[in-house]
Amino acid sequence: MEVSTILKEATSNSLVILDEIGRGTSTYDGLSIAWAVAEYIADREKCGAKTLFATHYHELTELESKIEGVKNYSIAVKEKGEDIIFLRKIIRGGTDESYGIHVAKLAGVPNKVVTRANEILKTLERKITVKKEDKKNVAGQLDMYNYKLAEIAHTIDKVDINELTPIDALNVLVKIKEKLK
């Protein structure tokens, strides 16, 4: 509801600060709204707000490519063997790690819930490098992070080609040829 709120409400004179938008649905779910949400609030004649957006979605920093004005920064860490140490230092640039498990273990938890987190990650992460290269020998698998393939394959999948005329099907070309600019 706050960011339905914010959204409807922010103007080019607002400071939002977002934290987590969409964290605790599914992945793709929680990451499709986050990505949104930042599109809409970069985009100029929406909103353009100025904006602080904090995020574990590694694939939101794509964006800055993407959006003009978007800008990655993160927290600087140094890892020491298994320990991590943030040196309260922001700077340029997005960063690969969340470092859950290790601020787990900074804010107390037990050694052996730390230990099984851990366990749990080192198998999830075969699991998924696994998975990734599977998707590599799936012929016309699109790039989730490609949201221009995305529309355009989603404007193709509506098209019904046993009701289309030749009108109808010059109109999806067009379509699709604006949404590759």
The other form holds:
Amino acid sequence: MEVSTILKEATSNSLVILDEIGRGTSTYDGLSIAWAVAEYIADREKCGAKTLFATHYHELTELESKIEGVKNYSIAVKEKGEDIIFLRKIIRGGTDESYGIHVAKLAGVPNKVVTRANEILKTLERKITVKKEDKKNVAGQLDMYNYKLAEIAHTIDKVDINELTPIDALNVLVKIKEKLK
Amino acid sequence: MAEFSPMMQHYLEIKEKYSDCLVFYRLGDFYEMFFDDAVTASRELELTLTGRDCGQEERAPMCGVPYHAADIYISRLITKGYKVAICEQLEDPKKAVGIVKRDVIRVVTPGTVLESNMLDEKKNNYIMSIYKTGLFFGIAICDISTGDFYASQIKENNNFIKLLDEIARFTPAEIVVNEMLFDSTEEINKIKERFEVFITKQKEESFGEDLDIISQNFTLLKDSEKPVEDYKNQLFAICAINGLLEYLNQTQKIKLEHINTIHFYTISRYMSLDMSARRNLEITERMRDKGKKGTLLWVLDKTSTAMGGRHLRRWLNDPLIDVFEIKQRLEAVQELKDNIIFRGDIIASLKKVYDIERLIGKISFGNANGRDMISLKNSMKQLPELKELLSKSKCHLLKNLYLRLDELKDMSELIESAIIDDPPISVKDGGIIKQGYNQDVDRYKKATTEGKQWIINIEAKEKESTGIKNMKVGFTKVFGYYLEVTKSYLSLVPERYIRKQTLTNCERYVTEELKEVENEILGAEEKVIALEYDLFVELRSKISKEIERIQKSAYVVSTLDVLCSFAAVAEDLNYIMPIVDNSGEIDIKDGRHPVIEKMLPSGSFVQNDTYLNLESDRLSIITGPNMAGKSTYMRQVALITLMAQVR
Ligand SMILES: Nc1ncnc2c1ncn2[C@@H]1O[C@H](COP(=O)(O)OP(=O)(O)OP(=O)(O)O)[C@@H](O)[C@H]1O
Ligand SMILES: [Mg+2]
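Since we've got the form predicted on its own here, give me the form predicted in complex with its partner chain too.
Then the entire complex follows, led off by the chain already shown.
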């Protein structure tokens, strides 16, 4: 309710603060909400309010190159071996690394868990690097495209083949095609 | 079935009229509650439940509280969400013929408490009325302890959301609603969910469109402090005002002189801060515990008076958007900041000022005692000095305050001449009025103080004329003054002595002269107490007539206090004056979060710049790991912007 109120009320005279909107919802829903809200607010016809938008979705930093008036900032941190030092300084440019594990360590999560998390992160990063290379070949909308693919994968994954009637199968296919539009 | 006793019949009549209240029924030194009220009160207040004969076979359940401790019990009931109707004895029970006349003199509700133990001295206690009609709302808000009264209406889009924002702005303790709002369950529930507030339904008829009563009894002002002319556009606000006034009538029962001005405000004049922004920015209330510590108010409040404290809270709750008004305020703060001696003198004087607003509230309610009068007088005595100081100011706003400040010399002189410097708490036991204020008081007082001497003189004279060496003068409640003669001297007692009492070894006598003197002395004490009370009440009502003048000065004082507080904070924390214009740009260099900075070890907060405009830098996407400081940074920008616009 609160975000929708902001969108309805905000004008170019407003200062809008959005702190992690979409957090708490499932990753993909959250991202798409955050993305749509950012696009809406940046649109001068629709809103154009001065806005500070903090987010965990690094994908949103892509908006800088897509919409005039959007600027990326990040709060600087320094990595020192396994540790992370908070510099508290805001600097131009986005970040796209994950620091959650460092924070877990700071918060006193047992070492074993942190090590295991680091391993998982490494494998994930390898996968992400592959994706990043792909990205360079496909211009523009790629991230949203990947996101759609993920959603489709999710839809297919949920289907129980044993229970699926031919008509249901057709319906699923229609849904998938719609998503790809 | 047997009849109820006459007193109980009367009680039941009262209870029927005030069925939504717990009725405190005065019987002698106690306020008693009966039947269901007694059961409820004994549970909530942990009082012993007893019974009272009421003419029926079964005794009526009863419990009570001593009248002098009633405030504490009342406040406990109010906090638990009850309303209390106070039914007083209206005549002296000793003089009453038949059953004592009693009636409800006041209904205490969360929005109308006056008991100082229930009021936060630096916070207004508001009662709000909301009139809903179709999609629109009229609102009226009053603090009956100070007399502040505001009204507005909401006729734009997203009305209900705007209404919630207004409730958040005032955070009233109680809301009176018309039937249409009360019956729209969804909206009422939303209000209840978001605010800890007591909601009272008031009959639709109370919310009339009638303007006459309002315009005859109140000064009506617009935002700009000019008189309101076009009432037709204020219809919903007027309905809300009527609803609120009717409720205040029902609960307070007397005309309140200090509520005399209604400020019509337009919502668009103030920065619109939606409810969640207000909460999340923790401007005047912490989200966690509703406390003041850790809020922007906590950082900015260096006010010297309770009035200034409330005024500051109001300002923080409604920042301005008009560049001209904002600049006037900024200039005044700058002048006070730069001129340390000037500011120091003003603050020293402000520190001696008591809560004038609530003192005159008490006067208007007829609750003020001698000490309140002295506090008021001492406060007013600071005004000439403040005026003198303000005469040296240069900026527009301070000069304006200078012009508006009424020194109230006549008032302070009046109180000074009438009331002694250290009066007792009670106004009914005498000892309040100063010598030289009233001839009769002086004469009676002479009789009471010198009376003792007169008696001693009589004793000496009688000893001498009769030769009874051990004659003693004495006093009892029953017999009054007497001369005591032991048995061995009885032969010397002259004939003119009248025997009063015989004891085992002495006799007690009076003489004509002794009786006369006694009359004068004893009569004088009673008379002077009654007269002092009358004079005190007369003085109180004299001051009541000048309330508007006093309020104007109180307003000047509290404004000045807030400005000085800003200046002092700016100097302490090294804040600078922002440049405010309509360019739509936000350009902050080395910005700091006022609250987080204060909570961290000094020097450890890292400053940050911000730049936003309407063209190339509209939307900043801020990323960074958890705990990096994203939320802090964004809130800091919002708070700095808000501080720049607080009038
Ligand atoms: N500029 C600063 N200088 C010093 N300390 C700071 C600064 N900004 C933030 N901090 C400290 O860091 C803490 C965390 O900041 P904050 O809650 O803003 O982080 P966040 O990035 O919003 O975290 P999350 O992603 O978990 O919401 C603050 O409570 C404060 O103690
Ligand atoms: Mg945060």
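We call the rigid core whatever largest set of C-alpha positions still superposes within 1.5 Å between the two forms. Residue numbers count along the first chain shown, from 1. Here the structure is a predicted model, which means the values were calculated and not measured.
- Once both forms are overlaid on the rigid core, the distance between the two CA positions of residue 171 between these two forms is 2 angstroms or more.
- After superposing the rigid core, the C-alpha of residue 17 moves by less than 2 Å between these two forms.
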